[in-house]
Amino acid sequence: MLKVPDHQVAGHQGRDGKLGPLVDDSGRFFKPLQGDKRGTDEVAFYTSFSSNTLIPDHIKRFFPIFYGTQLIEASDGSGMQPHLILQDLSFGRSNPSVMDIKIGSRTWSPQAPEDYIQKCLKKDRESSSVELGFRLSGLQIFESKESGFWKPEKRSMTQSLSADEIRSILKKFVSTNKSGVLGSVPDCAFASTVYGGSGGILSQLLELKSWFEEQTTYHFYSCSILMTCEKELALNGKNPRADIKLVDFAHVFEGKGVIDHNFLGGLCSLIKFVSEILSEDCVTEPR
């Protein structure tokens, strides 16, 4: 049975008669193809990437598994529509904290039409994209079974958050105290277990960075890093299953032998933020 995802934090959502993604009970995510060239471009990327034997397996694990395309009943009731079939990144997770981070100081490609470039350029300038090389597109942070999730409005995410505000949110992602206001002081109780360690977020980001320092096959525009962890597991002294995945590939173009400096620059900026949080004198045990 198909249903609207419970833990989608960005993008179009299939609620209230709108077109958006659906999930099933077997771990698959059905993303409607955009009606214009973006839909076919995203299918082309997944097809190319999944069959590219030059991509190392340790890099492919940072991308959702691609199962092809299928006609299914759209969430908006418009009938049978083509959908990408992908790995459901929240499947099997209990109350995941999720952050969608759009990477790159420029989210438009040189091949885009002028009106689209101007639309993206306006958003890039008004958000932190131009200044920091990335911006927060959406998030939810699990606090407790009693209070549930902190999930700020999408509009507040697209506004120009300062570097300090973004740093505070990245700290809240690994904290035990409530996240109700941007001005609250996070305790960073799980920074070492979520961001640190050989399998933590920072290690994964650095592994991805090493590939982007060499790969010249693809240029990724308006692509996001989806950061996920389960703080309930950390509260019980277990591995929080911290993980990153790249998502949204409607604007991927041939690299033509040139390094993707736009994505690499944003990735390095995010790494700097996470590294600084780890180096601070944060609480290492839940209060």
Given for the second form:
2 protein chains.
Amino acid sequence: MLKVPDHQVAGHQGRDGKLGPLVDDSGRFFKPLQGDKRGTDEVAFYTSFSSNTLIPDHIKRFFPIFYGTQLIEASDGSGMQPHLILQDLSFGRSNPSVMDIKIGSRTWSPQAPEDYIQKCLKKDRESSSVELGFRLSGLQIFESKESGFWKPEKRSMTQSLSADEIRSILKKFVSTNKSGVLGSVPDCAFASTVYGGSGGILSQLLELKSWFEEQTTYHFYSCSILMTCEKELALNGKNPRADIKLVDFAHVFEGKGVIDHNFLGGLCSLIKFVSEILSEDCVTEPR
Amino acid sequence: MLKVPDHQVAGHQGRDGKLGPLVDDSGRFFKPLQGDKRGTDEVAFYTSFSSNTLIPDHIKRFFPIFYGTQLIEASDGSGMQPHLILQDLSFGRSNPSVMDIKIGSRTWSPQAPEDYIQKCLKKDRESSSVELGFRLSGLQIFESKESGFWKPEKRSMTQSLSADEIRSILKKFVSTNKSGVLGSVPDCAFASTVYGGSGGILSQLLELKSWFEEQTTYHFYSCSILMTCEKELALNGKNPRADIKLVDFAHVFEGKGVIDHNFLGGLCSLIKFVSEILSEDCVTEPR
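Same protein, different form: I have the form predicted alone, so give me the form predicted in complex with another copy of the chain.
Below, the chain from earlier opens the complete complex, with every other chain and molecule after it.
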């Protein structure tokens, strides 16, 4: 009944007897609790956030639904282990294109232990986080029924992309031409339907930004924005169901009356990339 | 003809035979070029910025006017030295209250030398920069003709203020009661005239923010926002001439198509502090 998810692009994966998340057939995602403080901290965040009546509904929709925790048989055969039960963000989607973008030029909280800070700082400097305010943690872009997904395997490479390379991938995410082919110019055929419009990704990012300009309750470190869309729907002239969700809350700290300027800065940087693609002269006619 | 400025709150000061800036009696401020790369970098920035026709006038007004460079007799008696000639931001002002706020949780560029990065990082973590996204580099608040200015001398203390202490100082900046008295509750009598209104500081900060959401030409590290107002004018029911100016451009780098998410994040944090004071229940009736 439980199986390894098909469309996971980042994080520990539960294949080949390793410990990773599982999904059921009714839209629930089981994420193993990390054994240390991170596991309990993530439960604490979901518990606090899901019961926080000050968070407006139009913001809550950017977070996976939280159903509690449960002991289930872990994917690595290590027996019954505690799991977070969350909304399966790929449930009911057909061949979703997914980008996992870790937001913030800094992935460490000032309260974290010194060795953890040094480890994160090194990674932030080696990846694109410090330069761009975010880094790509994983991605899969659907190409066609024949060729399937473009899913770069070298995680270390995607994390240290230059501004131009990020631009190119954000274009491929909304293009009809093959993603993997080196040097092909993305046509951005679906830029206006995926990124643009009142329900598009840019509009959702701007809603999130407004909230981050005000909220002083949570500081999100090492948290990702998951961008998803379904290219096949767009190809058939339908709404591509583009949306953003925040994921990974093992390093959320109390904001103590200060905004999360680190997340907000990175979010604004991402917004700039997306809005530039929308205003550029990409090929915009339908294929 | 040249003298040491009266209202400098941060940076090297030219008193007692030390090297520091000088002012003339026609509104010009002479800043000695720092001997190393910082000096030439600051000249390069002012030269680039002042001739950049893409910067709108309503943004240019937030920067000191640049008149070029000149060899003049240095304040430390070391003979003729190169100086930047800038607008004297205190010229024509009577007893200005001034806050120098260094913006950004990070004061170092990724391109800087490693030993400089480590020095800055240490200071960013020890001060309020990492937590709040900015730190107070200096301040003077005018109290009255009798008692003069409140000007905390311990620079290291002002730089590591907590969120609550920053809030309190931002309130004192717009209050009639004595600033130095421990525990006195600021009345915020001038919050609406200094921070609020269409020409007030909040509105200016928001204009600057809009520009930082778009501009990808410059990244400003270790740069300050100077907030100034004249309390005596407010006491007499006049416009307190509140304004903001950006200063200190020895660490400006090319943005290369990416927004300055570090400066923007810190700016948004400062904006949140100021807007909270405006919306709070301070005493708002005229004294």
